[in-house]
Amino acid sequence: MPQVLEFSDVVVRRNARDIVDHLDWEVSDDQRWVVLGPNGAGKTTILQLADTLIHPTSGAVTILGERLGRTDVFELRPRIGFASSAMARRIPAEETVLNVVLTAAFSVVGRWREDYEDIDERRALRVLAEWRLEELADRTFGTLSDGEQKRVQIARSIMTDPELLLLDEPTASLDLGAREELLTLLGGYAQAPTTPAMVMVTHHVEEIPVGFTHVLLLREGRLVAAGPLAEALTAESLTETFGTPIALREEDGRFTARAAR
């Protein structure tokens, strides 16, 4: 399968510290990756590289066939969907949910004087329906619950039919009900044949949706394990990643982890 993302001996150095430490990693267009690791492991930095927001200190990052540093990132970015809490903070609280999603067509945050076509609005309404948001189309973003805002962010990120979708802790801060609703939607989306390659950062194995295929485990910027979930996500690899004995359980495609006794 074609590669949509490739890291070759990638290093990101800040203040004499390697946040990402000589990482080799490849993502194919039919894969759904989850990135796990403790705080400071380099997870969000990897997403920032994949979204062209930063460049590596050394090594090569290739995104959708384009080498970072040798391509126009402003032409590349519309091909990538990215949902994160940082993006949510940029969305005007008074913007309607429909406009939050619709403005992705112009890669802007906050509707101004853009002229949208009927096909854009129909697409936005269809995406809202897919993420159970159609009844919220006229609500303002600032009045939504955390779970609703998370779903709006994801709907916005897929509005332009991206070739690569990046999700930074999409279930963070959600209560149990909102988390499970979002994981169910993500699981269904991940298993659809037309879905793009996906990379999702999380802290917890319980937040891995059904339908995700691969895992990347990081500790202090270094690769611990990478590969298919059935092979790379083990009690041993989690123990090494988080530095404490971990017991892992899988049931019906979902995982739980606890301290080993």
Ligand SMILES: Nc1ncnc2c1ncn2[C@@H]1O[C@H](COP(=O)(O)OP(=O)(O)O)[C@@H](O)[C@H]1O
Contents of the next structure:
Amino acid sequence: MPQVLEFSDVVVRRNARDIVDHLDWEVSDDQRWVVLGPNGAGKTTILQLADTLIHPTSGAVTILGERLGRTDVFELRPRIGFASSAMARRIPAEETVLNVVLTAAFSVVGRWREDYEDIDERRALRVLAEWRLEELADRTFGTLSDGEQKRVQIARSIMTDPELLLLDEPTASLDLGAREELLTLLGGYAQAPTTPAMVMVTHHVEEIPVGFTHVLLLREGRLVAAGPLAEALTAESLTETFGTPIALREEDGRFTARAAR
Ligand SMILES: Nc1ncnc2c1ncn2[C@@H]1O[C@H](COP(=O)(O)OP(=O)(O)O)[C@@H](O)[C@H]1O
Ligand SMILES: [Mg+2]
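Mind pulling up the form predicted in complex with this ligand next to the form predicted alone we just looked at?
Whole complex next, starting from this chain.
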């Protein structure tokens, strides 16, 4: 399977501290990764590297076969989808749902070109339907619930048919119903054969959708464990990652964790 991401001895140094500390990591196109770790572990920084937004201080990052620093990121970036709350804050509240998704085709936030190709509009409507947003196409982004806004962000990041999809805490701040609805959609998407490689950041094992295959556990910029969920996600690796004794349970492909007794 072709490599989508390759991190080789990657360091990101900020204020004399290695916030990513000699990380080796490989993602191939049939894998769906969850990145887990406490606040400040470096999860968002890793997604920013994978989205070409920052460069490593040392080491090599290769994305879709292109080595960061030796390639034109403006050609690479349209091949990557990225949804995060930082990005959502830049979406104008008065923009309609259809336009938020449609304008992704031009890699801009906000509508600037009036003569959209029909094909873009048809694709946008199909993506909206896939993420259960078709009824909301004409609503403005600012009037949506948190859960609906998250689905719009993901729909927007998928609109360009990316070869790599990055999601930074897509289920954060959602109520139980909205979280479960989104996890069901993410799980269905993750299991579809045409879906690109995915990397999803979260704080909670409860938020790992069914269909995700691999996990990267990070603590203070360092890799604690990485690999297939069944091997790398254990009470021991979670205990080391979060620095407190954790017990882990799995049921029907979903996980729960709590303090070990
Ligand atoms: N530009 C920056 N300058 C200084 N410190 C930073 C910068 N970006 C991130 N950090 C620090 O690096 C650590 C990792 O950040 P981040 O990747 O956002 O963690 P996470 O997403 O896992 O919570 C944090 O301690 C954060 O404060
Ligand atoms: Mg973060």
